[in-house]
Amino acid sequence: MNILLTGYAGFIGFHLASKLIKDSLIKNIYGVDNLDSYYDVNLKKSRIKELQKIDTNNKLKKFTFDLKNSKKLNQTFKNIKIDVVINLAAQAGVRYSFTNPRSYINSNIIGFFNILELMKTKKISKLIFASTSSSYGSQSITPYRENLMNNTPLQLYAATKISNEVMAHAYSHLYGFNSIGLRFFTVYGPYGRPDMAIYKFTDSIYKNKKIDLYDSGKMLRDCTYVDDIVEGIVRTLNIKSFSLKKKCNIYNIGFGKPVTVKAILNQIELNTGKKALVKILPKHTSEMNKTYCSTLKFNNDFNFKPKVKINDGLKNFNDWYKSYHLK
C-alpha cells in the first residue's frame, strides 16, 4: 500500500508515520509538510530526525512544500501511485485565528481543496482526513454524537474544519471515492504541540512562568492520548473500513471521559513536583465549556476505544518533556 501523508512532521503525523514505517503492509509513505513556523520548527525537525532513525528501509519519502501550491502538488505526484491519502496538514490553533485568519483559509480550505482535486484527477479511492471536536461549537447536548448539528462554530478554525467535512462529502458523492473524517478530541502526548494547554502548563511550571487559567479551570476537556489517535487512524486504513454503506463517514475519536482543566493542571503539578503560578482570567468567547466524545459509532465500526487514561498519559508526556528539554 502506498500512502500520501500530509503534515507528517506535525504532532499526530509524526506519531502516525512512526507506526506506518513499521507496518509491513505499507510499501511507501509519501510525506508532505511545509514546516510552517506557527510553532518551533526545531521541534518538527527533531521529529523528522526520529523518523529517519527508525526508517531503515527508506520507506518514507519526504517533500517540503505547501498544499496551497496546487501546481507543485500535482507535479510531485503526477507519476506516483497512491492508494490512500491521509490528510493531517492544517493550520491548527484557536487564538491564532484572531491574528492570522488568512492562514486558516490558505491551509484548511485551499490546501484541502487541492487534496480533493488530486483525489479526483488521480482517481485515488480512499481519503482519511483530520477534523476536530471544535466542530461541535455551541452544541450543548453531550456526549457529542456525530449526527448532532454542527453549524455553530465558535472560531474560524472550527468553521474551516466543518467546511472540510462538507467539501469531502460533495467530492465523495461526485467522484466516487471513500472518505473518512475523524473528529479528534484534545490530543496530547510526547512531541506534542507547544501551543496546547498540557504542553504550555508543563513548560510554564518548569520555567516558573505564570499560567493563564481561564474560567478558573472549570472547563471540561475530553483528552485523548496520541497513541490512541494513531491506532484509530490505522483501524480506518483496514480495507473493510471502506466497504461501509456510505461513501463519506464522520467519526469521533476521543477518550469519552472529560476532566476539568484544573484537574489536569493539578496532575501536572504532581508530575513536575512544582506548584504552578496561576493568573485567573475570564473564559474567552471562543472557548467551548465542555468537550465530551461519544465513542459508540467508532467502536461499533472498528472495534476500538481509546485506552490510555489521562494520568498515565500526562506522566508519559512529563517524562518526554524532561528528556527533551531538561537533558
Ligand SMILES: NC(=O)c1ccc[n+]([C@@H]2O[C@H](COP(=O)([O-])OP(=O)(O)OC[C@H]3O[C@@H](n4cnc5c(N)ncnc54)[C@H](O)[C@@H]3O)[C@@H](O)[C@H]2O)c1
Contents of the next structure:
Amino acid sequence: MNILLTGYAGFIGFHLASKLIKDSLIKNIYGVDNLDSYYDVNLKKSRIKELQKIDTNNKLKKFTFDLKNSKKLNQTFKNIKIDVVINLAAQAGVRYSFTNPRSYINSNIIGFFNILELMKTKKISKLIFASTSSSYGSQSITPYRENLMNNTPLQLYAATKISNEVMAHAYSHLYGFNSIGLRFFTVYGPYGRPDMAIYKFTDSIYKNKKIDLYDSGKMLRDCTYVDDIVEGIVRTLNIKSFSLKKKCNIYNIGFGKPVTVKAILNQIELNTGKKALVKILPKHTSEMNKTYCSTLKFNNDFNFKPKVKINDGLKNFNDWYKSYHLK
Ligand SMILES: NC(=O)c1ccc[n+]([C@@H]2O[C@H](COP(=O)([O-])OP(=O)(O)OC[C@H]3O[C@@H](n4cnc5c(N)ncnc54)[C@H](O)[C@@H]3O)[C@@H](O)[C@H]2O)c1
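Could I have the structure of this protein in the form predicted together with this ligand, to go alongside the form predicted alone above?
After this comes the whole thing, all chains and molecules, with the earlier chain placed first.
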C-alpha cells in the first residue's frame, strides 16, 4: 500500500509514520509537511531524525511544501500511485487563532480543499483525516456521541475542522471515495506539542516558571495517549471499505474518561517531584467546560478502545521529557 501522509513531522504524524515504517503491508509513505514555525521547528527536525533512524528500507519519502500550494501538490504526485491519503496537516491550537486566524483558513480550508481535489483528480479511493473534539463546541450532552449536532464551535479552529467534515462529505458523495474523519480528544505523549497543557505544565515546572491555570483547573479533559490514537488510525486504514455501511464516516477517538486539569497538574507535580507555581486566571470564552468521548461507535466498527491510563501516559511523557530536555 502507498500512503500520502500529510503533517508527518507533526506530533501525531511522527508517531503514525514510525508505526507505518515498521508495517510490512506499507510499501511507500509519501510524507508532506511545511515544517511551519507554529512551535519549535527543532522538535520537528528531531522527530524526522528519529524516523530516519528506523527507516532502514527507505520507505518514507519526504516533501517540504505547503498544502495551500495546489500546483506543487499536483505536480509532486502526478506520476505517483497513492492508495490512501491520511491528512493530519493542519494549523492546530485554539489561542493562536485569535491572533493568526488566516493561518487556519490557509492550512485547514484551502489546504484541505487541495487534498480533496487531489482525491478527485487522481481517483484515490480512501481519505482519512483529522478532526477534533473541539467540534462539539458548546454541546452540553455528554459523553459526546458522533450524531450530536456540531454547529456551535467556540473557536475558528473548530469551525475549520467542522468545515472539513462537511467538505469531505460532499466530495465523497460526488466522487465516490471513502472518507473517514477522526475526532481526536486531547492527544499527549512523547514528542508531544509544546503548546498543549501537559507539555507546558511539565516544562514550566522544570524551569520554575509560572503556569497560567484557567478556571482554577476545574475544566475537564478527556486525554488520549498518542499510541492509542495511532492504533485507531491504523484500524481505519486496514478496514475494508465494504464493511462500513456508509461511504463517508465520522468517528471519535478518545479515552472515554475525563479528568480535571487540576488533577493532571497534580500528577505532573508527583512525576517531576516539584511543586508548580500557579497563576489562576478566569475561564476564556473559547474553552469548553468538558470534553468527554463516547467510544461506542469506534469500538462497534473497529473493535478497539483506547487503553493507556492517564497516570501511565503522564509517566511516559515525563520520562521522555527528561531524556529529551534534561540529559
Ligand atoms: N494533538 C491533539 O490533541 C489533537 C486533537 C484533535 C485534533 N488534532 C488534529 O490532529 C492533527 C495532527 O495534530 P498534531 O497534534 O500532530 O499537530 P502538529 O502541529 O504537531 O502537526 C501538524 C503538522 O502539519 C504541518 N502543517 C501545518 N500546516 C501545513 C500546511 N499548510 N502544509 C503542510 N504541512 C502543514 C505542521 O508543520 C506540523 O508538522 C491536526 O489536524 C490537528 O488539528 C490534534
